[in-house]
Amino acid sequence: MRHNFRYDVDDLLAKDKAHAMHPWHEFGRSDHTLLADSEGIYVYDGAGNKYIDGIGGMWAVQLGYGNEEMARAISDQVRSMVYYSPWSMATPPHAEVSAKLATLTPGDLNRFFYSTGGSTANDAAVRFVHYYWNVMERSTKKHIITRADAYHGSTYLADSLCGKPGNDTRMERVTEWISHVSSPNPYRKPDGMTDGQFLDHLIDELEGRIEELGAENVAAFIAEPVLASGGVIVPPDGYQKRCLEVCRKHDVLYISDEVVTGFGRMGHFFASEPVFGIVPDIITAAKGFTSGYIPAGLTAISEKLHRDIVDKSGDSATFSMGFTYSGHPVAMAAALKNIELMERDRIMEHARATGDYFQDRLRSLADLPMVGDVRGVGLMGCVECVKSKTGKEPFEESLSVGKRIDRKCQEYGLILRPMWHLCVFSPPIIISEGQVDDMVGIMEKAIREVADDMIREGSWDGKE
């Protein structure tokens, strides 16, 4: 690849600051980095500096950057049929990717509703659930149970499902039919509890909440198999399966949010069944569905739910929800090619092997200063920094420990995702073991230097 870095970086960043509002817009912020080029697992800033992309763009760029076959598939589709209304017409890639997905999803999840991303996929899931129960003449079933530390998107409805800390309390949310239960974070379990006792506690809480609300009023439970943006929280073993059992017992639908865990992040197209042993009623996905090359999301719905609606209301029943860009032909062509390349090049097998190596290397950071917990599964991980390893007290948000570590990492050629006192990883799943070593080596150096800086300036006493 020939890189072109003929950019006036200061001018472009000034324009960006003057006119653009980024997601989670910080008023007055002026320290964005201008990324101008990319190749493989690397991105380059406007001055030509090279970085390992430790976060895969945003959990998304599974196949890495600059894949020529993806580019050709997208450009070919643009030339043949760039767009048509999904209301009344089908296109070849829309039909082909749907049939292909039906061979990849678990159980009978063979019906697919397409949208533009994870937020809209989760919106569609909840709206379908409400529609389903209304058709079934059980219209009191409205409550959606979600969890603390969950992240399900940024639309009004999807954001209301979130329990991630740091959401601005001045944003309005749906509250009357959304209920949160505890985060399944083993690192933060009550003192004196074993993991097994913690698991029992979480399951008892979920069942208790359903009974408190009344099973006749609870429509669905929505859960990421691993809570990604909440800090890569891996629940206790057996958690997902036991949650599903509780839902089945009380006739509550189970929505598995695989926007992050799907399409290779855990070495499978969908992680729900092969990793966690569950076949949910609905799965949502996005991000890795197209490896981030074109925005797209999907909501996979079980054949049983689809058939129930037809049996109850006949062929005239209409799920009256859709987007202008549902099943966009170019996005579907990108998704189809993405799946083809993953299968042909044995990307899932690579991701499983490299994911195990990544977890081993990541755990080597556990003894570093400030590091309280190192956790993850597959090619997703988190380093949690704390004031004291024994007390587990997190650093104050004002100290921006995660951001300080990220800035140090960028000095040495790595971009990670800082969240308060957390440092999150989700590199492209094509990453090699040698590149994992580079990434973890930079992280170790950055943590040590930030710890030394904070001791020197007096913002941390360095006691473990």
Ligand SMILES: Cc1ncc(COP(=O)(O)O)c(C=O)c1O
Contents of the next structure:
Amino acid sequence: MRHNFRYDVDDLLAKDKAHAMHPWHEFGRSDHTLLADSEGIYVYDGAGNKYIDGIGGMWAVQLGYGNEEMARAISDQVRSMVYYSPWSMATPPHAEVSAKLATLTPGDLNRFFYSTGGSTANDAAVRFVHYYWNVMERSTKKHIITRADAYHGSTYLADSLCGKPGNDTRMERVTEWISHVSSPNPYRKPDGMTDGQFLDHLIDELEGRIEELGAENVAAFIAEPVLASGGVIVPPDGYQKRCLEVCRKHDVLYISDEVVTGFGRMGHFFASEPVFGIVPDIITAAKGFTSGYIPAGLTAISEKLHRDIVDKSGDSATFSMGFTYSGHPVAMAAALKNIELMERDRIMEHARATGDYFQDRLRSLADLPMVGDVRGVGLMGCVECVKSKTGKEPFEESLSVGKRIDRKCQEYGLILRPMWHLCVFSPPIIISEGQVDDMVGIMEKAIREVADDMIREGSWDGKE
Ligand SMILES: Cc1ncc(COP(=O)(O)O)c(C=O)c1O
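Please supply the coordinates for the form predicted together with the named molecule, as a counterpart to the form predicted on its own shown previously.
In what comes next, the whole complex appears, and the chain from above leads the way.
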């Protein structure tokens, strides 16, 4: 026990169950845990039990919990200038963070539009792309190409860009101008293909889709460099670069969704150029931008696109999109301090070294029962459980293998993100090697025990 909590856990959970709707609100669900405190990479439930936060809140809390300097920057900004309309006024942190970001983004991505999170950052990217092509008098360019297993958010538009399975199919989506190509998942590539052949196949598919739709009708391709919520899918080497080449050839804009891969998860502020060798036209980010301390998203747009609009239509052009809280001074102050601390404390260097160690240690789980694939890059990873290592057949969703492993991990003090038969990790990037060992040690024990339990119950035959 860390504290004598003043929370009445049962009362709070009863209120939560009666009135609060959580994301992906499950109408019958009643098993949320109450988290009441946090420090560093640890969170504490309402009874004071301590857990390693294996998922950084939700790919977000890069600097860990309870950072005093972040808290002070936020409270100072609240006191000095909490908010004013971004339509009519500039504020110091809004101006400063924009100038700072321009030094961190690749190429000429020097213009920043702010929103409240990753979904709205992607909405802004797509709305900007459509606006751009309209201004350029190429208004047939409307189609956005996205991928199976992608996750780009949950507004009406961002959700329509997703390709990750698992949504209730009775939700509505935009379909007329959104087109999905295959997931670049090497573990699930067609039988008999080498990685190189798989890469060619994906690139041919993308180019084929553009030709089929007509390049004059395709506005942009949107892609996470690593597909995060789809199960930490790391595309084959060279994939992003070749996709960009195809886009350039057909005058299709490239939006790189770095909501997860940005701000340190891969050891860089933006991973597109240093890790994947691409300078896209637009990059979106959120989550780690403020280390999760305050909601904020950003859409970084190239100077070229910005200039093209002005050249074509002069000063009368207006990108008619914005939110009450675009560039909110408190969020911008948090982002500025977050970047300052990341630079001062050499967090990127730490993330690269610890990321390599984490990948190494995670791969030690590959020989465990049920484990078909262990993948990841930097400080993001996934363990995929399958009925048989050779057949790669996933466990049925009804068996909730991921959830069972998560429950077992929680008994031993680790929270991960279960998704069907997958277990996903993205710890705070301040995590140490010793804490990585603790995490992987708990995971190993949990997988072994769940595998034994399932064999005992008869829900898995145990044959590899
Ligand atoms: C790659 C990616 N893009 C966009 C989003 C949406 O961000 P938000 O939930 O802040 O709207 C997410 C959220 O997990 C994400 O993983």
